[in-house]
Structures are given as structure tokens and as C-alpha cells.
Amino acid sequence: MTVWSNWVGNQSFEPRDVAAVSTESEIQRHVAKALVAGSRVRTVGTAHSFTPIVETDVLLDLSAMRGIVDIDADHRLVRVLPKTTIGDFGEPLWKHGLALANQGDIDTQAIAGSIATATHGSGRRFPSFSATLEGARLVDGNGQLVDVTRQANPDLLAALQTSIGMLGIMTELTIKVVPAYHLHARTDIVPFAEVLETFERDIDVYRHYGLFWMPTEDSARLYNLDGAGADDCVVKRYLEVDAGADVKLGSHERMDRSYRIYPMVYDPNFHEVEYFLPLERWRDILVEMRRLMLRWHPLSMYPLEIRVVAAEDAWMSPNYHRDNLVVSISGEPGVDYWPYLRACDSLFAEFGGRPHWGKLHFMTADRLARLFPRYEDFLEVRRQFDPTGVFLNDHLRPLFE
């Protein structure tokens, strides 16, 4: 029996049947196979998500449906397989003068799963994946091929945009895209009391902004941020570049194309909890944050990351209409944090956060219908996408049945 694991092993199962498809046929006949047994099935990106989403009776190995198959240049569109990573953009896009708008730090996640999750990157200005998403070519759950485009279906399409998987497996995809910029990336430590002072400044100058603030005199190492002390903050800031701007590069920063700037290398070594919650509110989410996390030391050790991202209109997007501080918290695998992690619920909750739907969270249905306005709709929408319900799993069922 095949054991299906995440990158970082906190979530494993065992499927019935893994099935290599690479055609939108396979995947209607898995899909009306499994309506006749009575089973689900699902699908898997690259396995970045902490959560149980993956989980499934038959799981659909889309590998194969990989690459850009179109990339229109004048109405900046771009027409791609559901398995093209985001780092599989940078180079053809930029042969035709254009770019990922915005994108996070890793660049290997599956666009498909990015838009479904509302994977982000950090920038006032500039909302999640999901948000690019223009539309779409799924096999829904009575094995029907359906297309949804924002002309045609606006309000389809927003369901559609973060549905973490719920309403159908995507075979093709065409998002939005941007004129090609160089970024011009700086790292500076700073001590927390500064970046209160500055972190109003600087969300509006920079185009990217984010930090981790490192709780303990260890901390830094966790992460490889080398030069880190007790309450100091690791801030990146990015600007938009002209290409040939003659920029004197400190030690700590960089100059290049945008695909170039984004990635860092992670080692897979942690869990991690990540909600969002009202920017308007940044200064005392930043407060109590730092506040309960040196009084749960030391399972507070792994630093915290605070990113901004703007408003938009996918029903389930934590980033809908509203625009939102990111607050993430880890924890060490073989660790008993989940105190430490219901804590930082609670305080998040306090504050209306909303969770990033391929991270840990502690939500409820009732929790979800008082954090998203459109939750009734988005539920409407999987029933007619998905009548039977081959799509969820235990953890979604009670979620969103």
C-alpha cells in the first residue's frame, strides 16, 4: 500500500489507488468510477499544505499536465496546465516582456494548488493567487467538463478562485499577468520598538515588505537569518527598479529580475499556523503577539513572520475584501505545541483573523460563517458543483458539507 506524505511529514495516509492521469478523460473516468463505489478522490500540488486537505480514497497524480500552453502578450494572459510550478513562469514569461505580478519566497508549489489555498506573497498593493485566476477548464463532480471565466461567470469565478479543490479538479488555468520589473531587495535588521515606528512607512513605500522577529537569541538560526538577536527583526523591503538603475549593493542586497528576487531556500523543519487579520489593526496584533509569545517560551522559539496583502473578491479567501496583516507561527516537529498554538488561536480570533487554508488552523463551520460573508454562497455553489460530495474528505466535510 502506497503512504502519501507532506513535505514535512505531519500529514500522511493511505489511499486506495494513486492513478497517473495526463489527460481530461482519465480524470472523468476516475471521477465516474469513484461516483459509482461511493468513493472521493482528489488531487495533490506538491505537497507544501500542513493541513489534512490531500487526504482521499483515490488520489489523481496530475504530474504529467505540466508547462505554459499559451501565453497571450497583448491582453497579458496565460494559459497553463494545473501542475506548472511557480517557479516554471519566470523565464517564458519573460521572453515576452511579462511577470508574476507577485509570488512568496518558495517557488515550487503547483499553480493550481497556489490559487486554490490563496497561496501570497507580501505587498499592500498586490492580493493572493487566487486572485490572478481570469478562468478555468475543471471536471466537476458528476464528471462534467465545466469552463468558468470571469465574463461568463463572475460570480463562479470567485467561488472558484480559492475552493481548495471543493468544486472540481482543474485541467487548465489562465491567470493575470504583468509587465516584466526588476526588484531591488534589501535585508537590515532592526530592532521590534523601530519597526513600530516605521511599519506604517514603510507598507506604503515598498512594494514587498515583511519581517520575522526573533523571540529568543536563537531564533535566528532556525531560520538561517544569521545576525538576529533577542527582539530584533529581520525585514526584507523590495522596490520596483529600472533595469539599468545604477544602485551602489550593500552586503545585504540585491538587484534583478523579479522571478530571481523572490525564492529562498527553506529546509522543511517546521509546523506552521497562519492566519489573517484586519491591517488597520497592525500595531496591536504586533503588540500581543510579541507579548504572548515570550510568555510561552520556549515553544515560542520559532520566529514569527508578519507579511501584508491586499483585498479581493474570492468568497473564501481570507484576503476577502478586506485588506490583512499575515501573522505566521511554527512550531518544532516532535513538539507538543498545541497550547501554544490554541493560544495564538484565541488571540487571532479576537481580532477576526481568518486562516490560510493549506496551514494548521482551529476553524469551525460556525466559525466560517461569522469570518466570511460569502460562506453560504461559496456552500451553494459546491453542492451544484459537487452534489455527492466526491471532493471532500474528513477535513473538509464538516467544514463545508
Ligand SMILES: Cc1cc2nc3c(=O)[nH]c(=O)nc-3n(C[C@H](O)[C@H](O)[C@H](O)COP(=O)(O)OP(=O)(O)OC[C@H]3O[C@@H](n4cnc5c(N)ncnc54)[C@H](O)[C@@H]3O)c2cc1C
The other form holds:
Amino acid sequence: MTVWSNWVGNQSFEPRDVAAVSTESEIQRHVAKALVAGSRVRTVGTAHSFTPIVETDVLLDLSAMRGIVDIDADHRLVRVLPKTTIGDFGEPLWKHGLALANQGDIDTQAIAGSIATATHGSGRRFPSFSATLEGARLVDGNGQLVDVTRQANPDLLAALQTSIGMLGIMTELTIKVVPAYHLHARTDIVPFAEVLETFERDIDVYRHYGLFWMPTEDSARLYNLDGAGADDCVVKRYLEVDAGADVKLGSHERMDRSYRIYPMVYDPNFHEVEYFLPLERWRDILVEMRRLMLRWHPLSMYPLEIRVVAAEDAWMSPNYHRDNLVVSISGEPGVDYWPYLRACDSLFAEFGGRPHWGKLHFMTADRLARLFPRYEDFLEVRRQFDPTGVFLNDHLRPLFE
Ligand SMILES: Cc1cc2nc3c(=O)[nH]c(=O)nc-3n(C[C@H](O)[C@H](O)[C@H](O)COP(=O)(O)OP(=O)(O)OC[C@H]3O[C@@H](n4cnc5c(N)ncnc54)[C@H](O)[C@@H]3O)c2cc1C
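Next block: the form predicted in complex with the named molecule, after the form predicted on its own:
Up next: the whole complex, starting with the chain shown before.
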């Protein structure tokens, strides 16, 4: 029996069957078979989620369904197969004068997995990857091939844009892209007190702005960040620049094509919790998080990551109709840091924090109903697309049945 596990190894299970598929009709056959057998089916992107959102009976391996199908430069639309990674977009798009509008900390995730969980970068004018989805083909829970497009049904698109694989297996996605751009990236070490003075201005001025705050002297090395001591922040500030701009680069500056600037390198040595909180409360949130983490030392020694994301229309995106401050905290695999995470969850709850679907959280159906205004609408679409729950699992059923 094959044991499946995710990138960091905190989630694993033994699927009854792992089936490599390369066509829509093969996927339809597997869903039809599961419906008869009463078993469950799901697929996986590149397994970077920390939550049990892949676990299933029959795991479809879509590795053969990777690559760009078509680039429509006039309309800035790109059709891709689901396993295409974020990194796969870089060069081919650039050749057509195009780029992804934003990217997160790594570029190894599959586009379908990124969209399914509202994966995001940082920048107050930029929503998550979910907002870039203009349409998709998928095999639904009745085994039917369905086309969802913005033109035909914007509500269905908003339901699909962040749906954690619960509406079906996506086989082709249409993504909105932007004209190619260069970035000038600057990384500075700034004391926390100074960040409180500059934060509001910086998130407006810079195309992308994000930071890591160090609760201890040892925190920086855990994320391969150099030189930052306790109570320092590593602040990332990126501006869009002309390709030929004559910029003298300091030792902590880079200038390059956008897709070469974004990715960082992480070791698989952490689990992550991430919540999205109203951006207008940024000051209270930063001050309270710092206080809480200092109280929970040494369990809280991983850097606190802070990002900003723009509001979007995806019903189950944490950014649904709200600009957010994104707060990420991590812990070491094998260490019992749950009391600390629960304390963080309680603080996030005070601010109406919504979860990242790919990162650890403490949600219940009641909380989701309070936090996501379109939750009931989403449940209705989910039941229509998957009446028997063939795509649900033990983690998702209590939240979305
Ligand atoms: C080192 C690291 C850095 C990260 N950085 C960021 C970051 O900067 N920003 C951020 O927001 N998140 C970040 N994440 C989280 C990550 O982006 C999300 O968890 C994302 O979902 C991972 O993509 P994946 O391809 O690995 O998806 P997976 O984890 O493999 O799958 C995610 C979900 O998508 C579903 N799915 C996959 N393919 C399909 C399909 N074809 N049809 C239907 N459903 C499908 C899966 O069933 C699953 O439910 C990071 C994670 C790690 C480990």
C-alpha cells in the first residue's frame, strides 16, 4: 500500500488506489466508478498544503496534465492544464510580453492547487490567485464535464474560484494575466517600532510589501533570513520599474523580471497557520501579535510573516470583499505547540480572522457561516455539483456538508 504524504510530512494517508490519468474521460470514468462503489475521489497539486485537504480513497494523479495550452496576448488570457506550476508560467508568458500579476513566496505549487486554496502574494492592490480564474473545465461529482465561465455564470465562477476541490476535478483553467513587468526588490532590516511608523505609507507606495518579525535572536535562521536580531523586521519592498532603469543596486537590492524576483527558498522544517484580518486594524493586530508571541516564547520562535492582500469576489476566499492583513505563524514539526496556536486563533477570532485553506486552522461550520457572507450559497452550489459528497473527506465534510 502506498502512503501519500504532503511536502512537509504533517499529513499522510493510504489511498486505496492511486490512478494516473491524462484525459477528461479517464477522470469521468474514475468518478463514475467511485459513485457506484460509494468511495471518494480527489486529486492533488504539488502537496504544499498543511491541512488534510487531499485525503481520499482514490487519488487521481494528474501529473501528465501539465503545461500551457494557449496564450491569447490580445485578451491577456492563458489556458493551462491543472498541474502547471506557478514557475512554468514565467518564461513562456514573458515571450508574449505577459506575466502573472503577483506571486507568493514559492513558485512550485500547481496552478489548480493555488487557485483552490486562494494562494496569494503580498500587495494591497493585488488579490489572490483565485481572482485570476476566468473560467475552467471540470469533472463534477455526477461525472459530468462542466464548463464554468465568467460570461455564462459569474456566480458559479465566484463559487469555483476558491473551492478546495469540492466542486470537481479541474482539467483546464483560464487565467487572467497582465503586461510583463520588472521589479526592483529591496530587503531591509528595520526595528519593529519603526515599522509601525512606516507601514501605512509603505503599503501604498510599494507594489509589493511584506515583512517577517523576529521574536528571538534565533528566529531569522529558521527561514533562511540573515542578520535580523530579536524585535527586528525583515521588510520586503518591491517597486515596478522600467526594464532599462538606471538603478544603482545596493547589497540587499535586486532588479529583474517579475517572476525571477518573487520565489524564496524554504526548508521543510515548519507547519504554518495563516489568518486574514481586516487591513484597517493593522496596527492593533501587529501590536497584539507581538505581545502574544513574546508571552509564548519559546514555542513562538518562528518569524511572524505579515502580508497584505486586496479584496476579491471568490465566495470562499478569505479576501471575499475585504482587504486583509495576512498573519502567518509557524511551529516546528514534532513540537506540541497547539496551546500557542489556539491562543493565536483566539486573538484572530477577535478580529474576525478568516483562515487560509491550505494552512492549519481551527474552523467549525458555525464559524465559517459567521465569517463568510456567501457560505450558504457556496454550500448550495457544492451540493448541486456533488450531491453524494464524492469529493468530501473527513476534514471537509464537517465544514461543508
Ligand atoms: C513552503 C511553502 C510556501 C508557501 N507559500 C505560500 C504563499 O506565499 N502564499 C500562500 O497563499 N500560500 C502559500 N503556501 C500554501 C500553498 O500555496 C497552498 O497550500 C497551495 O494550495 C499549495 O498548492 P499545491 O499545488 O501544492 O496544492 P495541494 O496542496 O496539492 O492541493 C490543494 C487543494 O487543491 C486541490 N486540487 C489540486 N488540483 C486540483 C484540480 N485539478 N482540481 C480540483 N482541485 C484540485 C487539492 O485536492 C487540495 O484540496 C505555501 C506552502 C508552503 C509549503
